[in-house]
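In the form predicted alone, a lone chain appears below as structure tokens.
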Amino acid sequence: MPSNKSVSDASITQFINCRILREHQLQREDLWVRDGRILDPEKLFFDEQGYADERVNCEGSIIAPGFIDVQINGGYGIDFSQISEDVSSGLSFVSKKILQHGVTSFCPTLVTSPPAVYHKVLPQVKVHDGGRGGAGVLGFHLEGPFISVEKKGAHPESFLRTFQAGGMEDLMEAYGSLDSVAMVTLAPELAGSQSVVRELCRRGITVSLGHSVANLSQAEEAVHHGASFITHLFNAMLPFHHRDPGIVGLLTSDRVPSGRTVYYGMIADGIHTNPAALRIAHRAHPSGLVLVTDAITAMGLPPGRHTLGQQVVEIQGLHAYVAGTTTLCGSIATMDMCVRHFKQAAGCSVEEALEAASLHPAQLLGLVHKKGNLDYGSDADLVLLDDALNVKATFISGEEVWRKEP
């Protein structure tokens, strides 16, 4: 027989007795995996005569994308938006702990802060793929401070902001630089907004609104500049009204350019949103539904007092508040609990819930040639899970880097 390294030096992975996400289903067949890529095996048995090197029997799991959290602002006493002389120690410790929950690329997520904390933390982590060491950063989600003051929920009034100077000039005053950001959530009714998502669409980086008091017709003018994203749908936005939905009208208007889909962010945490109201989102634009953690500082550590940027939060059993109000300052979930509690709170197919956590976020972010899903020449990351969607093993780029004791 040929060698199997006619084409590449590299090992060959097989998964075997696996179920494998693709194409939108669930189907029995083997994954291929080499150079931290997956592998087409019809072009390795009649190209290349080739073989596995190395078999993993799957024992019947599911193998699914790796999850992708586009809003998570630190855990396990992490807190992104609090400076340090170490950013990235803090960043690679939570980077880690998110392995066993699925999650293999991620947004860090900076809330409302003063400049300062902006033109210390951004510089100090570059993005990068994920590893044995940990998740891949995808670069920075920064949620505020171009937000509205009515719809501020947990972020500091004191450092919120607006275009004064018109635009970029107060964003690059705020942020210092752009250099590894990935997203920014602004309110689109702010005076000078609509030239600040053109322009940094124009940069590749993804806009989402929230934390907005904005009307449809406002919605709709950034998406047509460019946004694409709504933050944490229902909460820190108006109310859905039938005669002005406010954003979440977004989710079945008839202005969305042609082509162009608009995603929201889910908390599927049983707290942020009733289980109807997220039937509701679902059922009305299920392929744009992204589940996010927006998790804070304290998921993975006990009750009591913990920071969110320049907050003081309190854990009450799966709350987490302002510490003295009962405002809701992100969670505790991690992403495995979002993608079960969705799936059961939807009455959606296991499918419809794993390509919530992996391939709608690879599609917001532009990413889906190489992540969220696990078409061949696609980036090997991978979560495999049960029946019941608990996590048994997590890879990046084809190599163990979590596995569940026994």
Given for the second form:
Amino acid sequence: MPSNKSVSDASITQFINCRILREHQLQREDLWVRDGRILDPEKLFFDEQGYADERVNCEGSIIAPGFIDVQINGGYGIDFSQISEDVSSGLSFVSKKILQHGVTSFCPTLVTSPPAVYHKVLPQVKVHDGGRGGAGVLGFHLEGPFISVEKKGAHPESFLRTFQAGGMEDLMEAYGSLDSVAMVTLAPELAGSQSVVRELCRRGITVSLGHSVANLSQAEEAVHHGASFITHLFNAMLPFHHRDPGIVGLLTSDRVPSGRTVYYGMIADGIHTNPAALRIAHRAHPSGLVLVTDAITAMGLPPGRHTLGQQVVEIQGLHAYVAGTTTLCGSIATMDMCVRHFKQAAGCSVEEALEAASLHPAQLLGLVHKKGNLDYGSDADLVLLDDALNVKATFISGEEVWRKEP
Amino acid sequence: MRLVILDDFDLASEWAAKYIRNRIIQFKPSAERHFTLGLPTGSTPYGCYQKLIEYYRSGDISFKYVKTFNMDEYVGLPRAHPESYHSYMWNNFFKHIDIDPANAHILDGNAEDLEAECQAYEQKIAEAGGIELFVGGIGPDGHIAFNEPGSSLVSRTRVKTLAKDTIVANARFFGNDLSRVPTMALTVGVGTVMNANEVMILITGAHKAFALYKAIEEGVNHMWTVSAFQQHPRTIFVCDEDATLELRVKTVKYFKGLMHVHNRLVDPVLSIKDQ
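Requested next: the structure of the form predicted together with the partner chain (the form predicted alone having been shown above).
Shown next: the complete complex, the earlier chain at its head.
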């Protein structure tokens, strides 16, 4: 039957036999897509007298908004922080691989590096939508170098910096350009950070607190200036203390300006955070929890030894050790593993687990108008899952970009 | 009149749905000859719609060659409002079946010229060859569609101001806030429904009992507009026990005694799979 669509000629796809995540609930509804965006079928019916050109039978799957990973350092042997002539191809390789984890958008993360790395790497990548070639790049997450020496973690100490000249000048000197940057992690106790936080926020860049020994007051002041995220909560910060909760205290701080939310990244791989700690954070502030992988180069590689840059890494199950030791050298859990583990460890609902990987990161980055949800008009970045939250297929802009082999 | 009395809401809904199903299938609608169906909204027909959807899903019926005309729509309520009759029909019926969107007609309560909209609607019905079967409900004040007490029994599609009774009855859909209920509506007239080849009125619940009594045991009266169908050659009232509570025992016994005849209309129930 010829269709009568007065508004657009583009093909309309109707996903049937599915449960979609909408209004914080899994609803038994069809999902309609046109022109890469979620379509309002009622308007289509009454305004355009239109109907679907194609139907996709989801066989009872759950459809969630595509996952958004705001902290991923590399994977499959690729290290985003490695200086290279062709950063794009390494990034593309990883962006394509993570489609199978349900990730449709991400922030490639650079750990503390010398200015040369930033100057070389940053200009080679632009913010762009995903597609068949891989997940979309929302912008870099620059974790460091303006962080605390005491909480450097695995970051190289020699490249740490402070704000000497005048805040933003130091920052621009280190990074070169902020055009493709979505987020910066810094330690707010560093002198001169306040003006930097304000200026970055003014430019629409998310400011995150991490790798820091800040106390709660310093953290609250940074939030007052616009900081809105905590990088991998609990890790690389002072532990919670009942008389000074430190950065962790932001979860229940009453000094967060009204109308604003402080989000916090959680590596829910079962290793970097004890499940009990995960539950404390989740119960204290469920709407701020953002699942991140913080995946390192070794993610996606098979068990055994791998030489990655200057390091030899040994992969055993979900653990990545410095070879020959029991020192963890980063996370290798995939985003879908994190979603499953989070649900099981926190005892939360399916909806909450899915939103922690989609809606919340979109809210954090100010992208809810088009990402992280299945509202009419949002980008049709989707992940089809079974009831155990295993990824069955991934779509970007309504186009299938990955499907699990039967 | 046929007065079909079933034990409860579910059985009444099912009987009505089976009747509609059989009528459509017997009609053998095609691209050249559509089956025109008049439709109501509200809580009463909800069960009937659920059943029809079930029959579509099982492959026993198709709405491909069915044209529908809804009875009414609020004036001034945005079409996307969850309480608009467009929303009701989309969510409770249209989105679940295979009706062609071009064949689903509902009055536009946000039209620039409401009177022109009403006239155009009458025109569309005429162009479709008239309504084969008009399904309706009854208000607690005995109204059919929004033909409130005092409406002319020969009225056509027009704008009506809603009676207080109706506004109160509808308040439950607007958070029990009377100020949020629309005060005007576009509605098919009593005369419009009378023009249909057949009329089926669904009435369930004790709160409709008095209206049913007034509609069928008293005279034709414009204060109880459903009573107009006493003068239609082919009317079926489908109700549950509770809706008969104000009727004379004699009336109820008489029509219950005819159930074996009525049931022949829905048994056997037809299916397009057999065609």
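Residue numbers count along the first chain shown, from 1. The structure displayed is predicted, hence computed values, not measured ones. Definition used throughout: the rigid core is the maximal C-alpha set that superposes within 1.5 Å between two forms.
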*Is there a C-alpha shift of 2 Å or more at Pro302 between the two forms once the rigid core is superposed?*
yes
*For Ala333, is the C-alpha shift between the two forms 2 Å or more after core superposition?*
no
